[in-house]
Structure formats: structure tokens, C-alpha cells
Amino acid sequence: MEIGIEAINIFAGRAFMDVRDIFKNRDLELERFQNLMMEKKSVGLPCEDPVTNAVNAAKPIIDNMTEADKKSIDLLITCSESGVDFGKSLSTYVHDYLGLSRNCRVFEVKQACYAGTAALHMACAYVRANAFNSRALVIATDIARAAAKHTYAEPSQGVGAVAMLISRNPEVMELDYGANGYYSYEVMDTCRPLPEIETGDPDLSLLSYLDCLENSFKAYCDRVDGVDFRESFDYLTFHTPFAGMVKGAHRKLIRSLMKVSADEIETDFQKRVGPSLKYCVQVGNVYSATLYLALASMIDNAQIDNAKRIGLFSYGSGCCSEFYSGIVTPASKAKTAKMDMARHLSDRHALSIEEYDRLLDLNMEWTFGVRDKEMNFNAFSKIYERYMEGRKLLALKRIGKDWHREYIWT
């Protein structure tokens, strides 16, 4: 039975900041800018939160469905480490504003950046086991909790969401069902111990990421006969906190598996990994959504003239990791092209450093636990009027005194 992703779409907010400008204005070392390999980072407006990003990513998929197909969605999983409540999941708001059937399971998954992968495989197993022609909607949505000003974490932190429709009609990617390698253990590399704090040990996180890549791939090879890292996968897609980290991980893994020259490694990286980074370098790290932002980028930008196998590596701090694979075809490329995701990324407001710092200050007014507060759209009216108003996007309007979040369609 074919199972996998029927449709995919991204949403990366309505504004971005040039990463080089952050380095210049924060007096960060430009040499490290080169290592980061980032171009832009998405920056959220005060009226954008994990709920609005999730809905705005999923709505174009839902709008393209017939009423009968829409009713077949009986499972909604949101994936996030950016929850707005310790008990009530984002999925309840998302379910409501997407107008999904009430005969639907809704819940949320949290496992750092691995959460999107956990939800994807859970949804695929559900669809496969269901006697009815059910579909599942998986939405990974995250925002950076703190700007981490004047640190090297700031330039890579992004906001956004990726929505995936899971079904027995995997027009975007068919999973190689059962071809998975897992590797997990407890490590305190990055965490969010308080609602508004992200912290951790970046060096430890890098080492854990590299360790998990090597060992999850080994576990994949233990399950799948005849795997060759260079020959079995036409393309590779990695969890991408920043593109430079992926380049280093690819280099380390290929060197551990075979003897190749530096030029061969660079050629392999540009050919098999490069297409997956086109969107990531314009958005930044969106945590649980990042691997699937890379997947969308891969399909849109790679040469797919016949069936191609993609190897995917998912990593979540804490930690859990997985290497798995799937098949994409020219039909995959045709399907994602309808979402016009490249245009979405190009149609964002370019922030000045003054606007950027102002947005960071405004966003701090909407921290976890805020209530009885009305959105002041005039505080960012220039961006709102040009990039949101009249576009039928979901935006946060207020948080009531009972903490209920209320949204409007722009």
C-alpha cells in the first residue's frame, strides 16, 4: 500500500531580516557569517504566532480540496515546541480556523525539532491501518522564543510552519515503508526551561547531531539490505538549523563511510544536498518544521525527471533522531509547484535593523501567559497594510482576560 505526503506547503511569515546586516549591527565576526551560510531569517509580526503560521501554511492545501476530501481528514496533529498553553494544544485553534470536521482526532506532539517527523510517521501508520479512506493533516509550526541578541544564535532563529497532508495518494512523496533507522539518548544540548528562554550548549548540540546522523544511518543500513550512501539516494535532506551545519555533517558522514577527495565531497554536496537548502537559507531554523522546509525546497529545486529516492535525516535536541527515505517523481514537482512557495518567500518585507529591533520589542509584549491584551496593528501598520491586509491570512487580534486567543482573517 502506498502511503506518504499528498500535499505540502510552507508559511514563513511576512517579514525577513538580512543575516549579514545582523552580523554588522551586532558587531559579530563576519568570518563566522561565512560558516553559517545563511542569507535571511524570517521575523514574526506581533500578530503572527504558532497558530496563525500553522493555519496560513495549511489553508491553501485545504482550499484546493473537495468537500468530500476535506471531510476525510479525521486526524490533525500539530508539532511544536512553541506552545501557547501548557494544556490546550495549538491543534484546537488550528482545527477550528481551518473548518475541519468535528469527527476528527486533534492533538499535539513535542520532541524538539524531531516532532514533525514523529507526527509524520504516526499519521502514516494511522492512515495505513485505517479501514476507511482517511487522511491526516500534520502541521509543524514554531517560533524562536527569544531573539538572543548579540549572540551567534540570533542570526539563525526563524519563524514559520510546514503543513503536510498524509494519505494513500502520496503525490508529493511516498515513504519507503519500514525503511527507518532510529538513534536516541538523553543529552542537555538545547532546551527551553522557561517559556521565554532558549538555551543550551551549541558545541554539544553539534556533536550530538553528528553522532545521531552517523548512528541513525547505521541503524537504517541494518534494516535495509545493500545500502550505499552515494548510490542509494539521489538526493539528501537534513534537519537544517543553519546550512553550514548541514555541510559539515555531510562531509563528516561521507568521510566516515568511504575514501573520497575534498573536491568529490563538495561536488556531492552541491548536487545531492544543495537543492534542499534554497529555502532554508532564506528562513532560518524553524525547529520542528525545518526538515520539511528542506524537503519542499528539494522537490522545488532539484532535477526530478524520473523517480528519485531521497534520504532524510531528522534530529531533535534532547535527543531523538531518525534516518528514513522516500520516493519523489516528476508529479511531485508538479504538485508542489502549484503552491508557488518560492513566490511566498520573495513576497516578504525586508526589514531595516531599526524595524527589526522594534519588532523584537513588540513581540516581547506577547510572551507566554499574557492575557487581556488587544493587538495594536498601528504599531506595525506599514508592514501589515502592504503584506497582510486583504490577503485572507489569519492574524492574532486579542487574548482575552480568560486567556482565550481570538483571531481575524485579514
Contents of the next structure:
Amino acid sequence: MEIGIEAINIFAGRAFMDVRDIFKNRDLELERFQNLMMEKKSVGLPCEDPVTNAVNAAKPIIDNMTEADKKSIDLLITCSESGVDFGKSLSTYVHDYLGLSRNCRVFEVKQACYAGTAALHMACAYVRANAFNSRALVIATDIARAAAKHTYAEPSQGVGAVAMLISRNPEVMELDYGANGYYSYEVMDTCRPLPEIETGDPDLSLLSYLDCLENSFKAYCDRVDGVDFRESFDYLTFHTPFAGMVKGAHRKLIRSLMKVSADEIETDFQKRVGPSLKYCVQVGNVYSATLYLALASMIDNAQIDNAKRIGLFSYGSGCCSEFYSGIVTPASKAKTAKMDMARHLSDRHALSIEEYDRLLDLNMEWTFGVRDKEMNFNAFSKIYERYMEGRKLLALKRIGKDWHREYIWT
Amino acid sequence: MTKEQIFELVKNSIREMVPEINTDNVRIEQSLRDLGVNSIDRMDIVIKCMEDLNLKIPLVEFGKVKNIAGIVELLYEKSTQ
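Next block, the form predicted together with the partner chain, ref. the form predicted alone:
Whole complex next, starting from this chain.
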């Protein structure tokens, strides 16, 4: 039975900041900018939260479905480390604003940046086992905390969501059944120990990511016969906190497996990994959604003239990791092209550093636990009017005295 | 291999991975970060040393070390086990 992703769409906010400008204005070492290999990062408006991003990513997928197909979605999983409540999951709001059937399971999963992969595989297993040809909707949605200002985390951490419809009609990517390698252990690399704090040891996280890549790939090879890292995968898509890290990881994995010259490694990186990075370098790290932003980028930007196998690596701090694979075809490309994701990314407001700082200050008014507060759209009217108003996007309007969030369609 | 020899091996790796660093002036109490080596190159240096010593140490163990002496110590400890 074919199982996998039937549709995918991204939402990466309505504004971006040039990463080089952040380095310049924060007096960060420019040399580190080059290592990041990042161009832009998405920045949220006060009226955008993990709920609106999730809904705005999924809405075009839902709008393209017949009523009967829409009703077949009886599982909705949100994946996030940016929740707005310890008990009530983001999925409850998302379910409501997408108008999904009430005969549906809704819940959320968390395991840092691995959460999207966890939910994808749980949803695929569910669809495979389900007696009713059901569909599942998986939405990975995360935002950088505004408190990251003036740290080296600031330039790379973005906002966004990726929605994936999971079914027995995997037009976007069919998963290779049983071809998964896992590697997990306890490590304190990066974490969110308080609602507004992102912290940790980025060096340790890089090292842990590399250990996990090597070992999850090894576990994959233990389960799948005849795997050759150079030959088995036409393209590679890795979790991309920043593109420079993926470059280092690709080089490290190849060198651990075979003797290859630096030139060959570079050529292989550009050819097999390059297409996955195009969107990532324009958005920044979107945590649980990052690997799937990279997948969308891969399908949109790679040459897919016949069936191609993609190797995917997911890593979530703490930590859990997985190497798995799937098949994409020219039909995948035709399907993702309908979402016009490249245009979505080019149609964002370029923030000046003043606007960016002002937005961060405004966003700090909407931290975890805020209640009884009305959105002042006038404070960012220029961006709102040009990039949100009239576009039928979901926006946060108010948080009630009872912490209930109320949204409007713009 | 003695610790002194391992220190020499680390310096060789630094020279190979980051040729612009003059390793004659490198002192064992310095950290690779002090020398201006970025995180990806630091990883490469450590991997090169492991290859030379035919060792397989989880990279996260190097996350705890503070300076080159720490790297030498860890490599020495594992190579004598």
C-alpha cells in the first residue's frame, strides 16, 4: 500500500529581515555570518502566532479539497515547541478555523525539531492501519522567541509552518515502507526551559546532530539492504537550522563512509543537497517545520524528470533523530507548483532594522500567558495593510480574560 | 602515543583544516575558539584527530571540553583504553 504526503504547503510569515543586516547592527562577527550561509529570516507580526501560521499554511490545501475528501480527515496533529498553553493544544484552534469535521482526533506532539517527523510517521502508520481510507493532517508550526535578541541565535531563528496532508494517495512523496533508522539519547543541547527562553549550547547541539546523522544512517542501513550513500539517494534533505550546518554534516557523513576529495564533496553537496536549501536560507530555522520546508524546497527546485529517491534526516534536540527515505516523481513537482511557494517567499515585506526592532518589541507584549488584550493593528498598519489585509489570512485579534484566543480572517 | 605526541597531532590537524593559523604559537591551554576556529572547522579538526588515532568517540563528548588540553586529554584517555 502506498502511503505518504498527498499535499504540502508552507507559510513563512509576511515579513523578513536580511541576516547580514542583523549581524551588522548587532555587532556580531561577520565571519560567523558566512558560516551560517543564511540570507533572510522570517519575522512574525504581533497578530501572527503558531495557530495563524499553521492555519495559513494548511488553508490552501483544504480549500483545494472536495467536501467529501475534507471529511475524510479524521486526524489532526500539530507539532510544536511554541505552544500557547500547557494543556490546550494548538490543534484545537487549527481544527476550528480550518472547519474540519468534528469526527476527528486533534492533539499535539513535541520533541523539539524532530516533532514534525514524529507526527508524519505516526500519521502514516495511522492511515496505513485505518479501515476507512482516512486522511490525516500534520502541521508543524514554530516561532522564535523574541527574547533571542542580541545573541547568535537571533540571526538564524525564524517563524513559519508547514502543513502536510497524509493519505494513501501520496502524490508529493511516497514513504519507503520500513526504511527508517532511529538514534536517540538524553543530551541537554538546546531547550526552552521557560516560556520565553530559548537556550543551550550550540556547539554541543552541532556535535549531537552529527553523531545522530551518522548513527541514524547506520541504523537505516541495518534495516535496508544494499544501501550506498552516494548511489541510493538522488537527493538529500536534512534538518536545516542553518545551511552551513547542513554543509558540514554532509561532508562529515561522506568522509566517515568513504574516501572522497574535497571537490567531489562540494559537487555532491551542490547537486544533491543544494535544492533543499533554497527556501531554508530565506526563512531561517522553523524548528519542527524545518525539514519539511527543506523538502518543499527540494521538490520545487530539484530536477525531477523521473522517480527519484530522497534521503531525509530529522534531528530534534534533547534528542531524537531519524534517517528515512521516500520517492518523489514529476507529479510531485506538478502538485507542489500549484501552491506557488517561491512566490509566497518573495512576497514578504523587507524590514529595516528599525522596523525589525519595533516588531520584536511589539511581539514581546504577546508573550506566553498574556490575557485580556486587544490587537492594535495600527502599530504595524503599513505591513498589515499591504501583506495581510484582504488576503483571507488568519490573524490574532484578541486574547480574552479567560486566555481564549480569538482570530479574524483578514 | 604520549600526550605530547597527541598535542602535535592536534596541531597538525589544525594546520590541515585551517591553514591560515600558525600553529607554532598555539599553546595547549588555548581553546580552538580562541584561535578563531569556527564550529564546523572545530568538528573537522576533532574528526581528523580521531581518524589519525583510529578512534571512534561520540562527538558530543568533545562538547564538554574547554580547550585543546581537554581534547588531548580525551583522545589520550580513549587511545589508552
